[in-house]
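For reference, the chain that follows is the form predicted on its own, supplied as C-alpha cells.
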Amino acid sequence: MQTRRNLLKSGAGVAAGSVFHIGSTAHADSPLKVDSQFEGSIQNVPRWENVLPVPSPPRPLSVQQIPPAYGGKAVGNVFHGVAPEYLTAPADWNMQNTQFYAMAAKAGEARILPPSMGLTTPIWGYAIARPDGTFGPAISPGPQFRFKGGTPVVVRTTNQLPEEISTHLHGGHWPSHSDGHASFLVLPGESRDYFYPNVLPRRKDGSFDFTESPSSMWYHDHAADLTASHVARGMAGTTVGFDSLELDLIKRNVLPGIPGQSDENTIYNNPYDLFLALGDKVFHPSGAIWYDTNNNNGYLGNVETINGAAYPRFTVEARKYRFRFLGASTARHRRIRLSDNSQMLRIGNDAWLFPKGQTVQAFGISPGKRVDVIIDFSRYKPGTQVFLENILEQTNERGPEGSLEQIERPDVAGTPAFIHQLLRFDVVAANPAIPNASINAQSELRPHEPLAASEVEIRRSFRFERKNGHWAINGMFYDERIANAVPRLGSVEEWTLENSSGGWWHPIHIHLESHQQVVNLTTGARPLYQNSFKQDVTMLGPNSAIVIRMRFRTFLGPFMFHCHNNEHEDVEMMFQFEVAESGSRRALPVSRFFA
C-alpha cells in the first residue's frame, strides 16, 4: 500500500525543525504575552487602523461543463485525481448544475500590520484562478466559496508551494478522498480535485436529512506534521454554506439579509451576514511572521488579527447583523463579549443553526470552532464605537485560566480582570429602504433530531494524553495504515472523549458528520444549551470526559479525528476512522487509500 512517506517526490518532505519568519503580536487593555524565543518581535501595534476585510466570493469558472482553465484536462485527469464518488454519484445529486473552480496554494504578501508601520507581510496563501487558467495573488484569508445545498462543486487545488499540503474543508459532509485527509496531500507542482457534493446524509427512509445543512465552514491546510506551521503562515479560509431553509428565513426577514436580493442568489450576496477569523501572531522586526517548529505545544501571539488584519475597525449600521465567529488560531482560546456587556444572540454552534437562538453576554470559541452571532446594533446611536473583546486570559500553551465551565458560561459577572479589544464597531444610521431582521430568541430556525441511546450500535472510548513528550490517543501515535474505529455504514455509535493529559486541553474535531453531547462526566451534568445540538469541535478541559453520539451515512472512509491544537495533531494526537459496509469493534487495516 502506497503511503505518505513513499509517496514524498525527492525533496518534498518535512523540514527540520527551526524558526521561521512569518509574523504576530499585540499590546492593549491586558496585554498579550509572547514566549521568550520571540524576544525583539514587535510589541506595539496601533489600533483601529486596518479596515475590517470583506472578502467577495469568486464565481465559477463554468457550471456544467469543463472550464477552459483546466487546460483540457477532465475532472480527475490530475495527479491525485477526483474522488470517485463523481463518477458514481446518484442522480438525485443534481450533478447536472456542477460549479467548477480551480485554486492554488501559493506564496505571496499581505498588509496584516496597520499602515502607519510600513510594513509587509509573506504569507501562504490561496489564490482564485482567473478564466485563462493564470491564478492571482494569494491572499490570507483565503477566498470565500459559498456553496448552495444540492449544488455539486469541484475544486481543482494546485500546490505551487515546495511543501505538501491538503485542503480540508471543515464542516463539510464530504468523500474521503476531498474531505483533506493528512495523508492524502497534493504535493509540490501537483493538483488534487476536490469534490465536494453538497449532499446531505439521508435518513433511513431514504430523504435527504435537512437538518444537518451545514452553514458555517472553513478550511485550511492538513497535511501531516504541517498543518500548524502552513496555518500560521496564512493557509485557512471561509465557505458558507446556505439551503432553501436558510434563505426563506432571509426572505421572510427573520435572519440578517437584503430580502429579493440575499435570499436569491446563487452565489449568497449578504452585506450583513459576515465571518470574523481570529487570528493570533508573533511578528519579526521585519514584519514577517515568527513561528517555532520546534515547539510542539501551540503557538501563541501577542498580535490578534481579524480577517488576517491586525485590531481593525468596522462601520455597521445601526441594525442587525449575524457574524459568523471562526476560531481560527492553532492554539488560542477566547471568550467573547461587547465591551458594553450588553446582549447578544448565539444562533449556532460550529456548522450548525440552533432549533432557536440563545441570548448571551459571551461565548467561549476555541481553535477549530465557529459561532454563529446576531448582534443588534440599531440599540445604538450613529457615531456610537462599541467594542469587540476577549475576556479570557491564556499566558501558555496549556491553555486558558478558569475552567470549562466558566468558559461556556452565557453571561458575565463583574467586571472581567483580563480585557483585550480585538474589533471596533463604527455605528451610523441604517438604510431605511431595508428592513432590520426580526430575529429573537424565540424565533424557529434550524430542526434538530437527537440521536437516542437505543439506536446506538457500538461504544467506544479514546483518551486524549501526553507521551514522551509528544501527544497520543490511547497511548498510540498517528498511523496512516491503521483505523482506529471502524463504524458500519448507516450506524450510530457513542464514543467518550477523555482527556487524560493533565492541566492542557484539547479541542476535539471529528470529520464527515456532526456529533451530538450527551454527558459531561466530569460533572455529570447534561450540555450547556449551546451543545445540545450537533457540533464538529467538542472542548475538553483539564482532566475531563465527555460522551457523545453519532450517525455515519453516505461515505466510506477513511477520515480523521484529532485535538485541533494543530501543534498537538501534528505531533501525532490523531487517529482515523474508516466507514465500512460491515463494522468492526478493533481496529483493522485501512482498506483505501487516495495518494
Contents of the next structure:
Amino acid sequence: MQTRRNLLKSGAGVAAGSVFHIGSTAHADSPLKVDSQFEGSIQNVPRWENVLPVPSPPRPLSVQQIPPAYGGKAVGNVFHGVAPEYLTAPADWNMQNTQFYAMAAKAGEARILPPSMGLTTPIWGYAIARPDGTFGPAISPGPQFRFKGGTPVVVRTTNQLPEEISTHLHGGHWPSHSDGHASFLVLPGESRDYFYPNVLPRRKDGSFDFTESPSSMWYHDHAADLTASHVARGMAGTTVGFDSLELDLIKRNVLPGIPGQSDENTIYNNPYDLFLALGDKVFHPSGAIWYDTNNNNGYLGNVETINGAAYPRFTVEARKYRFRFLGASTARHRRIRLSDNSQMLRIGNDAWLFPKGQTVQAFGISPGKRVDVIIDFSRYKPGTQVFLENILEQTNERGPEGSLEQIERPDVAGTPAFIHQLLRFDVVAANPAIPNASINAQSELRPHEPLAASEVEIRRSFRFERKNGHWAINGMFYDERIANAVPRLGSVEEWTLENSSGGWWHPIHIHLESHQQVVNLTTGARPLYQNSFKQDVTMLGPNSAIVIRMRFRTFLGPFMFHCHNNEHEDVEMMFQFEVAESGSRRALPVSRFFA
Amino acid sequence: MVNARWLRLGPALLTLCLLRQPGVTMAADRARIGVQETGALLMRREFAESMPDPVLINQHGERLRFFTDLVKGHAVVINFFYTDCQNSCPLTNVTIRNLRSDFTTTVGRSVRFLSITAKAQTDTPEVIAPYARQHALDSAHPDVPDWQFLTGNPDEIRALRWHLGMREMDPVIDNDPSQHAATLVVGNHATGRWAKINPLIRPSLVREKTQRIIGWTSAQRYADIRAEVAASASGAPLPNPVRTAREVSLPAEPRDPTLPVLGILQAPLAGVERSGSQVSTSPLRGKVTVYGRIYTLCPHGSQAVLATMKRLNDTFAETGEFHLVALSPASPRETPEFFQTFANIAGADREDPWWFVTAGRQQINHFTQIGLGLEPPRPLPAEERLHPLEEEEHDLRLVLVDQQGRIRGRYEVFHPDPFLSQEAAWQIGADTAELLSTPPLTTTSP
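Same protein, different condition: the form predicted on its own was shown, now please give the form predicted together with the partner chain.
Whole complex next, starting from this chain.
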C-alpha cells in the first residue's frame, strides 16, 4: 500500500509541474466503496498510468466468397446454423457484398490494472480469427466491428468456453436467430453463424427507413442465467454502424473525422471518433476479477475501467472529438461531466443520432445505454489536463442516489457532492492539416419520424417488480416457451413500462427496433429532449411509469425485452415478444425456437 | 388449446428423462471443464473459498460443516424452509421431490439437496426430524439424491443465507422467513457456477436449469427440444438432428387470441359458508372465480386442490377481482365448523376472497356437473378403496370462470403423475393472470 501511494504521489508531482489542471485533481475525489463480501479486495489503484485502449477494427476475412478460415463449411453448416433470412434474402439486401468474419469466445489474460501493479487479470473475452482459421488472443472489450448500412455481415462465432453463450448485438435490427436471444445459445465447442444483414426496416411505401440507421452498438453475452457473470468477466465489445448520411456529415466536415479519408473507406477509419466503454470491477489481490455469482441484486465495483483499462489517460488534439459512451457495467448508473463543468454537445441516445445536438454539462447513463457526445478540446491550451468525472453516487445495488429527473438533468448546479474521476484527457496541439469539425447545436443530423397515437394497434403494460426475492414482470418470470407479447409484423404498439418495486432502478431494454417515449405517467411530464427521439433502453427510476411506442418491422420473433441490470435479468426479469403475422393481445406459446 | 398443448408435452418429457444416457456426454463435458484455464477458475467466487462454514445439524442428528462436508466439490440445491411454513414451502417441497425423482435415473447422488431452516430458534433437530421423515422417506434408496434437513445457530444461518444472496435490504422483509421460501439456490462448487431458480416457474424449466448447473451436458438440452418437437409434430424421430438444430420450428398451433370458452355457468349455487352465513355465487359475476370440489376423504387430492387454491389466493387476492370457492356436500361430518378448521390448515384467512361452501349433495352434484362441467362421481369398487368410507371417486379438477361467467379452463391439479399436476397448477395461474390482465393504461397523445 505504502509503495503504491508513494508512486501515485510522485507521478502526480511530476505532472503538476508542467501542465494546467482543469477542475479537481486526481486525489480530491470520492472513493467507491466495496461490499463486505469482497473484503481484502484491491483498494487503491493508481490513476492515469494506463493509456486508453483504442481498438483497431478487424478486417473481414473475405467478401462475397466463404473464407478459407471457415474450413470449407458453408454458411449455416455449423451446429447452430444460420438465420433462415440468410437463405431467403430479397434482392435489395445486396447479399453479393456479404462480409465474412469469424470470432471465438474464449478465456484470456488482460492488463486492466496499471502496469506498476504488475498484475494481469484473467478474462473471458472475444478473439478474432486469423485468415488460417486460428484465433488470436481473447480481448475485452472484444474486437470492434464496423458495419456499413446495406452491407450484410456473417460472423461465425465459436464457443471455446466451458459454459453456453449467446451473443446479442445491442442496438441493431437483426433476425431472431442472430439476435442473441437468451435461450438461443452457442454450446461449448459449437458454432453459430450470426447473420447481420445491416438492412433498415421499411416504411409503409416500401422504402428503407433511414431514420432508423444505428450508429453506436455494442455486443455482449446474453445467455440465460449467465449474462451478468459473463459480462462482468469481460464478454462485451463495441460496434460502430455508419451509413451514407454519416459519411456525408464527415465529408462536409460537420462530424469529426478526416474528410477524404474517414468518409471514403469501407472500414470507417476515424481517429476522432471513439467508444468509451464504462465498466466497474472488484479485483482480488491476485488481480483476478472478483464477482459474486450469488448476488442477484447487482454488482458494484470499486475500480472504474474504460475500454478495459483502469483509470486511463488519453491524449487528444485541441479539436472536436466524438465519444460514444457505453454503460458497460451490469448495475452501476453514472452521471458524466467534464471536470471544468464545461459544455458538451450531446448528439445521440443509444444507437441513434438526434435531429440536432443538445448542449449539456452532464448526462446520465445506465447499464446498457449509449450516449453520443461531441467534446470540443479546442477551447483548451495545449498542455491542459481535463478529467472525465462521474458525479452520481451509488452505494448499493438498488440504484443511484437521487431521482430519475435529477440524473437526466442536462445541467450541473453547484458543486457535486460526489465526484469520481474516470479518465484524464491530455490536450496537445491540433494537426493543422485537418480542420476542426463544424458541428454545433444547429447542425442537422439524422431526421426523426415520430410515431403517432393513431398508428397504435395494441396497448400493453408491463410492471417490473420484486417478488419473493426474485425479479418479476407482471408477477411472472421468464419462460422460454411463452411469448409474453405478440405484436403483428409491421404494427405499432404502445407499452407502459412501470416500476413499482420500492426504491429499485430498472433500465428496460427492448430488442429489435428503437422505441420512442411518449409520456412519464408518474410526473405527467413529456420526455426530456434527449429521450424524445429514439432509444433502446428506457431508464425507470423508483416508482415511475413511462409510456413508449414501438414498431415491429422486418423480422419475425421471438425477441427479448428485459431489465438491463444484468443481475436482475438473470433472475428472470425478462420477457420475450414474438413478432408474428397476426398479433395477439394475450400471451401465447412461442412458435419459433432457434436452438 | 393452449392448455392441452402444454400438458401434451408432459409425458414426452417424462419418458425422455428415463431414456437418457448421461454417462458419456457428462464425461465429455467434465473434460472440457478440466481443460479450462486456471485463470477462468480464478474468477470464481470460491477461489477465495470464502463461503461460510458453520456447523449444521441434520435430521439424523449428525453435525456437518456447511462448506467442508456438504458443498465442497459437489453440486447442491439449497433452499430455506421452516416447518410451520404454510405458503411457499409445500410448493418448493413438491419441486424438490420432482427433481429428486427425475435425477434418480440420471445424476443420482452426485447432487445434494440441502433444506436449511430459516427459523432455527424453533426448528430444533427434534422438530426437524419428523418433518424430514415426512418429506424424504426414500432417501435410503441408493440412487435417490440425498436430502438433508439442516438446522444450526440462527445467526450463522442468517449469515449463510446472506452469503448465498438471499438478502433483503429492508430488515423487516429480510427477517420474514416466508420471503426466502420460494427460492432454490443451485450451485456447483466444482465448476463455480451458481444460480437462483424460482421453484414456481414451469416445472420443466426448473429441471432443465438445474441440470445445466449441476453438470448435465448442456447439449442434452437440444436433444430435449428436438425430441419434443418430433414427439409433438408427428411422433416420428427426426431424420437429421443437426439440420433441425438450425431452426426448430415448433408445430403450427391454432393461435387463438383468447382462452377457449368451454361453457357458460347458468344457475348460481346457494349454500352455507364456513362462517355459517348463507352465500350465493351470483355476486361473483364480474370477478374471475376458481371453483374446486373438496373431497375430504381423499387427503392427497384435497391437499393438491387446496395448495393450488392457496397459491392462487396469495397471487391474486390483492387484485380485488378474484375469488375462490371450495365446494363440498354438507354431511354430519362436513359442517361449517369442520371447514373452519379445514380452511385454517389450508392457510385461508377470513379476509381472503375464498369461500368454503357446503350445500345439499344433490345441489353440489348438479352445480359441479351441469354448471362447471365436471364428471359425475364414479362409484368406487371395494378393492380400489384406500379408505373404508371412500365410496366414490370425484372429479377434483379446478374450474376457471371469467368475469362473464364463462368457463375458460379445467385443470387437473391432482393427477397421479406429480409432474402433470404441477404443470396444471402452473397453467391455471398463468390463465388467471391472463383473464385478470386489465386493458393497459391508455394515454393522451402528445
